[in-house]
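Encoded as structure tokens, the following chain is the form predicted on its own, with no partner shown.
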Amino acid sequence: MQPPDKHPKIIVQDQQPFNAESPLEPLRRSFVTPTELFYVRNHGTIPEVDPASYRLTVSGMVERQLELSLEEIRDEFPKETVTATVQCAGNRRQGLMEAQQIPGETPWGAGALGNARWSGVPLREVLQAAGVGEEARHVAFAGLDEIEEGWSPNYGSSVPLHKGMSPEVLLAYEMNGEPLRSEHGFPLRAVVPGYIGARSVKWLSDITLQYVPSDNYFQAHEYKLFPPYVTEETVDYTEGFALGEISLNAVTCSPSDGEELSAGPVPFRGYAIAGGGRTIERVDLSTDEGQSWIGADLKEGEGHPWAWRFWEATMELDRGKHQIVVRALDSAADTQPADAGGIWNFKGYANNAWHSVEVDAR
């Protein structure tokens, strides 16, 4: 069943478990994605949560073992408030399934990703009241969510201990300025920021210390990322490797692929996104396949490390039918790949290559 209270025009993928994008004109408007807009990606049930018998247990390689009410988190911590953008490992996996097939995976357009301001605790300040063992390498994550038969009893993941003692890092009870939805992992959920959204663990119920990767099956098995001659029939699980931060990329979000517009100066818009708090430096529009191109002007998100860059740009079309491209570059001089076929994986993530509309200049 659809969340209450969600953008009339949402793109829902699955009613159960619910999954949902955002249509990419309305997304493009606020910096701040409205919560309702916000996309949702479950594995499982949406768990309904008691708030005053909730408790979050911390432990593993501790000094102490901890056992937080919601209460405590909120009064015994000091709060802080990160503007970060989380977007699902398969945004943009339609543009891999039309460079070759993926059977049995959601068909993510550009829209399952959202920024919103969330505010909680810094999970190093919980972790330090826990006190870390000199032998822990990876915090993992466990939540409540009742997971498909024959998958795992809950969802889990884990991040290396550098990340999670990076101030970014959160245990948010808040969601633009409001408590976190159900959807959205109330009472509590990780927030990683410059990681894929499944490293922030909604319904947060166990925090864990340890040596090792968490041994979940969405850590060690589901998100893992193959070459495009690995095929689901070939594939060894324990091979590959466990997707952390995202990748770069751009998108144009209006016009709308396929439109119908009015020959002359037409205005793009978008949004583009780096990893691993790496900053966005340029993006690039292109109408002849990347033959030559004009630089976009970078809008909102300059000084949010951790969130999104909006972009526009206008671009002279005579009468005909147009396909127009769109590169970032980053920081750390990276680009993205020209074609979705190079970097093709049997599960369908990461997809960074150029994309494209096509409008038909009237």
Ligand SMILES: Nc1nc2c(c(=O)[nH]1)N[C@H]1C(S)=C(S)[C@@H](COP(=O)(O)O)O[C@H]1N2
Given for the second form:
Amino acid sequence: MQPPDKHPKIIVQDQQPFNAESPLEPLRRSFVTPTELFYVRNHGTIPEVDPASYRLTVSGMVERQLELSLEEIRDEFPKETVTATVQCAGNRRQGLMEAQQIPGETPWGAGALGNARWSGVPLREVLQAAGVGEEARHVAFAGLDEIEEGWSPNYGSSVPLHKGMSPEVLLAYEMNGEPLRSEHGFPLRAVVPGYIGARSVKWLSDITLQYVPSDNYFQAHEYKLFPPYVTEETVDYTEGFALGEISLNAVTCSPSDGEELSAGPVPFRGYAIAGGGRTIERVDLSTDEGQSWIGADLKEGEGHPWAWRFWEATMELDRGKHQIVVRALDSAADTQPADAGGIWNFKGYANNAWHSVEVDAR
Ligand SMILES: Nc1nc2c(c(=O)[nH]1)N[C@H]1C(S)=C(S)[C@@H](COP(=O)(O)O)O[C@H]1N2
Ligand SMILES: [Mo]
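Could I have the structure of this protein in the form predicted together with this ligand, to go alongside the form predicted on its own above?
Full complex below, order starting with the chain above.
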């Protein structure tokens, strides 16, 4: 059963823990994703938190430990709003699974992301109120959900202190102008724009300043990237690197893969996203597997450094089947790998190979 306030067309991947992704065509209709369409990624329970007794603690390498009620967080700190896209590191895992099997992981399509208007207090305001210790290098977050997988009783992660002190990182209590809904972390969550969704801890209860990254299972074990020659059998979890900034990506949302349509001019629409605050500079499409390319028009998203960019291109299609691939280029002149085989990794993260749809023009 999906939470009652989700869209009837949301694609449920698992019931318990509840995991669901957005259907692509509705997702592409609105630059700010309606909350009912916004994907949900949970590793454990959805806790019911009583806002009256809720407290956020800030401890570790700080000058003074804080224990803040929701009221204090709302009333005693500035409120900022950031339009930011949150994307799961497992977005497009399905494409990696087609290259080589990945047992036991959720087969996400390309809808495990969404763009929302997040409001709350900048994390750095709270860290400054606590006084950042000289030795501190990482900001660790812990949530209130109960986890069965791994060694940690609850979900947690961390970000480097320099990211935690950046103005776009929020402790958010609102999403799209209303209080966070329970599945999105009510009453308070971290929002770390430009980083994989796993770092945006929901139902946030503890912030710890420390010298080392979090030793929570979801920082130290999960969400690490390993090379294609490492497998479940050979992995040493002390190696690999903990994912931070998301990778450059572009996806066609409509037409959808396998769609039948009329020959002639066909509008293609999709999203593109760059990590770490870099911008999308170009989106290209190809009907001949990358031999030649056509430029798409960049649409909504200009001036929003932490959000995805929408794009659109009209392709002239003759009768018959066509495979259309898309790729983006960012402000670092980085672009995407052609195929998923070379970036396959046994956990199935960060698939940013050229996205393709096949259409049948009649
Ligand atoms: N406490 C907690 N925070 C969490 C998670 C979780 O399972 N528990 N999942 C993380 C992951 S992997 C992602 S991708 C995002 C998803 O955010 P959403 O469900 O609001 O879309 O939340 C992150 N924060
Ligand atoms: Mo995720």
